[in-house]
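Given next, in structure tokens, is a single chain: the form predicted alone.
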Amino acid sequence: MLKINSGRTLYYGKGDVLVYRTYAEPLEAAPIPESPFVGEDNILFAHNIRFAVSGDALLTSFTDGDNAQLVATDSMKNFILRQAATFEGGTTEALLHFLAVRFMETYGHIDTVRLSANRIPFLPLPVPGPGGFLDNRLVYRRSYNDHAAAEMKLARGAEGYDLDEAWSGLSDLQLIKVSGSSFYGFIRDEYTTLPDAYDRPLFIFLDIRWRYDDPQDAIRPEAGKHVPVQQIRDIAQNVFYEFATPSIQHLIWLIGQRILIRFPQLAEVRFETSNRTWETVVEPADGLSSGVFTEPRPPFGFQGFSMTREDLIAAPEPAEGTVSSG
């Protein structure tokens, strides 16, 4: 019989499985200086899940058209939705791990499950209450802003299920800094038309991924080492605020430094950024004067960068006068 080997791609699955779970386990988090986040109630715990499986037993479905070992992707969707009701955790990573283990327990011929999720954020709405407005626990607003993400791979092992890969993430963060960013000193030759910029509004799209030194810390928030995506977001926006930076490359280096300092349980941080800086229509006289800008035209620049604990150095402090006045 043909076998799956390291050089063969073989998987199938279901994508865009929308799971709207209510009243999941609340999440608590230790505070950090850059963030007010200390937990969430998880009354709405919603995700868009992608779920894929592989295994030697599935090979004949490709080579011979034999469906005897196939779990229909519609059945996968139903499995995810039904099992989500019995999930007792409160993080995206724990949900993915739970679903993968349950699936391999149910279907013994599945060797590997690779799955990912984007959390669908809902924000509580303020309503009048005693002493002022307060966030209610009944009506929420769907948010299309940045959100948590996670991906992992579980494989059947000799003594259970091995967590081969586990990445947590923050997706679709969009930040604009109206002053305090520059870009100059780059190579100038016959191909260069970009002018030097000594103080520009900088608009970036940012995705951040991180992995733990011990992958189990990603799925066990009760152990106290789970890193909340909200605190990663707040670190990114605070570092953007604190430093006058000469490039996006240096900005993500500073963000990575701060993340690794705050969370020693993390082994690696990865960045994918896109430069969406606005085009200037009316040039401001200085950093606090009025200007007019419009959307940039494609193509867009991008950056990718990863950092491990070997890159960690003493935390830099903002230079005098670089912190934004706002």
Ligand SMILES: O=c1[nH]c(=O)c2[nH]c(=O)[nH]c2[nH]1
The other form holds:
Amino acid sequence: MLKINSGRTLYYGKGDVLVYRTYAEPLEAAPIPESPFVGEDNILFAHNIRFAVSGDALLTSFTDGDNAQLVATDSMKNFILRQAATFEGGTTEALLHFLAVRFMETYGHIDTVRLSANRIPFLPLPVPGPGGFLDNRLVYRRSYNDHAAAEMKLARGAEGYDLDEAWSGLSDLQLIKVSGSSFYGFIRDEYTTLPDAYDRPLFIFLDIRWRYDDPQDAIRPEAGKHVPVQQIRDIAQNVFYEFATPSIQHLIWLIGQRILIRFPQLAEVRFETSNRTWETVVEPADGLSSGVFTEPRPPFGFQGFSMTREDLIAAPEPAEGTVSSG
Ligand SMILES: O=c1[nH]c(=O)c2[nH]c(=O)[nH]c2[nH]1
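Could you present the same protein in the form predicted together with this ligand, rather than the form predicted alone shown above?
Whole complex next, starting from this chain.
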């Protein structure tokens, strides 16, 4: 008999399911030195979700054209939207877990759900109040900047559901440091045209993902070990600020170190970065005087790096020569 568990790929699902949930559970967080973030109201809890299912029972829909076991992807979309109304949590990870469990409870022949989400950020806006400006709770600003992301696999297990391949993430972070980054000392041979840079305006795109030692910590913020994406973002921007760095490679090592130091509950951090260093048009006289730059031309360099707790070394001090004294 044909089987799917012999390494066969079999899945189907719905992508770009836009879920604008209002008044989700507020999230509270303990502050860390790099971040003022202590929580969010989650009045707007919006996500773009990709939802894919698989299971042995679906094989004949591919091989025989038998649709008897197919949940239409249109119904999947409706399921996600309607179930989102009853979700009682306040994190992207918990939402995905909830939807996958609900789906497998409802459809007993689905063995595995793989799903991912990008949060659609809406930022709070201050309005004048009696004691100064305060964030209002009615009008929000849609942001096209960095945002939370998560992905996971839920598989029907002997007792309940096994949570696997669970990653939390921060996507599309774009940071520019105007002075204090260098790049020199690389191999110089007949293929080299890039000049040494002792102070370049370093513009980088970063995707950061992290995995918990216990994946349950990601979906139960009430246990106090959930890592807010805003604090990861603030660590990245602070480490960039603090250190004069010789390359993006070393910068992400320093960011990873700080993330693993701050959050002992994390087992692994992964980076994907892209180098968008501005092209110099009018060279500044020195690091802090005026210059003119423009967008770099493709192709763009990239870096990928993963770090586990085994990589953790003593907390690095800001390097000599840092320009970031405040
Ligand atoms: O931080 C950098 N790392 C590189 O590997 C590299 N290569 C390059 O051309 N510019 C840069 N910058």
